[in-house]
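This document opens with one chain alone, in structure tokens, the form predicted together with heme C (HEC).
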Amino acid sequence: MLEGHTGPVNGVAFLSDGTPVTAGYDGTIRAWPEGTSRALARYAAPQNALIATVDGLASAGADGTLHLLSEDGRDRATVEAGIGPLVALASDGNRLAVAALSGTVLIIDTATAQAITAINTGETALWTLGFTDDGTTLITGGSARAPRRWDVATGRALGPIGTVPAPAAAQADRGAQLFRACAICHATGADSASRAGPSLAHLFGRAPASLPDYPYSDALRRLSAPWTRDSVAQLFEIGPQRFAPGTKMPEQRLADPDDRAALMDYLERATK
């Protein structure tokens, strides 16, 4: 264990020889050579994220700063995106890639420190990037829910990988927006086969753990009474593990009872 840092440690990455590095929010960049500790740098900002490159490290800052640092913690460029605050760093080995949580990304020459290419993603909340192995694609993730790609040389878009079902239609029905995070596990169908959850076809009325061909768990198998708008929505406000603890439903939790009964509203319709 690598204690040092004054609170939260944000990043993490090894140099050439194996001596791992981190980054922290209290704006050091640290070194961590057989369990011993050493500053390598120390900069004003919290640093968000931490990376390896050919040449040295990367860090991104809070500020919006880039730092180009030697592996020695000297530093070798300072870089002032000017997009905000930094998130996100990944590196093909001559190049790097800079993602602001405003959605932009800048790809910078590892050896000059200038930026090659400005990619805006549109996205309202940019968190994490990388390149495909042959460095010519960037692919983004965020607020969009599905991964993106982008020709790292021109900063095109290449388009989704999944498709986003269409903002137009979810800002009319906030149920069905809500649902979207359950319709990864579970189908609502009448004769629709169960995903990573059960169906909740005809969900309201139906005792708990009750379609024949699905693998609940005791947790499930032990709840008695009818699934009702009430116990669903009591569900979600708890939480899965409190409602049923030991049920394989991973935990989540619904704050806010209109959003509760948004989504009641549209279980109602869309599992009859």
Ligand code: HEC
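Would you generate the structure of this protein in the form predicted alone, following the form predicted together with heme C (HEC) above?
So it's only the chain below, everything else dropped.
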């Protein structure tokens, strides 16, 4: 059992000498030489994914920042992706693919740290991605519930790999569809453990930052009024950073009031 992070561990990679490295919700990148813990880098935002590259490491932040690091933890380059919270990474050696919760993917040249292709998948959320062996195709997985293929050079859609229909209830329920993006970080069931974000069980009427086993940010600890349908809807209307400045919650907004109402309806049912 290795201890060092103060929150969920979201990514694991290995240095060239085989040393494990991890990225965490606490914003740190840690190396684990011979079972000890050493912080390589510290960032203000949670780090959602980590991957080894040909010349170091790449870490994807919840603030939308991609960090390219040397193996000793120094930032070689920082890319402000501008596509929202980053959740997944893949590499084919010379290029890096970074996926955002928003459903957008950037292909980045690791030598120049410049984006060379942008792919808008149109999905509510992305969870994973990877290059094919020949490097010509990117495969993504997300809320569409079937792997999808994309031309790396042009970003053109090449079609899905098989089909997995969504449950009938989710097809008919706009709130359930919207919650798929939230489900990356949050569970809803009464017996569910916290993920990258705390469990939402019994959310409405619950005091902020009140689960004993979750490392909340100071921004949420400063809130006092219990969560209500109106306050959660306001959070999604103005965004987490305006609602609770300094929170580590990834920035997400729902501009459409009908979408906010549908999500609140779903949360009322799912979190009882």
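Since this is a predicted model, take the numbers as computed values, not measurements. Positions refer to the first chain, counted from 1. Basically, rigid core = biggest C-alpha set you can superpose within 1.5 Å across the two forms.
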item: P250 C-alpha relocation of at least 2 Å between the two forms, rigid core basis; value: yes
item: Core-superposed C-alpha of Y43 shifting 2 Å or more between the two forms; value: no
item: Core-aligned CA displacement of L200 at least 2 Å between the two forms; value: yes
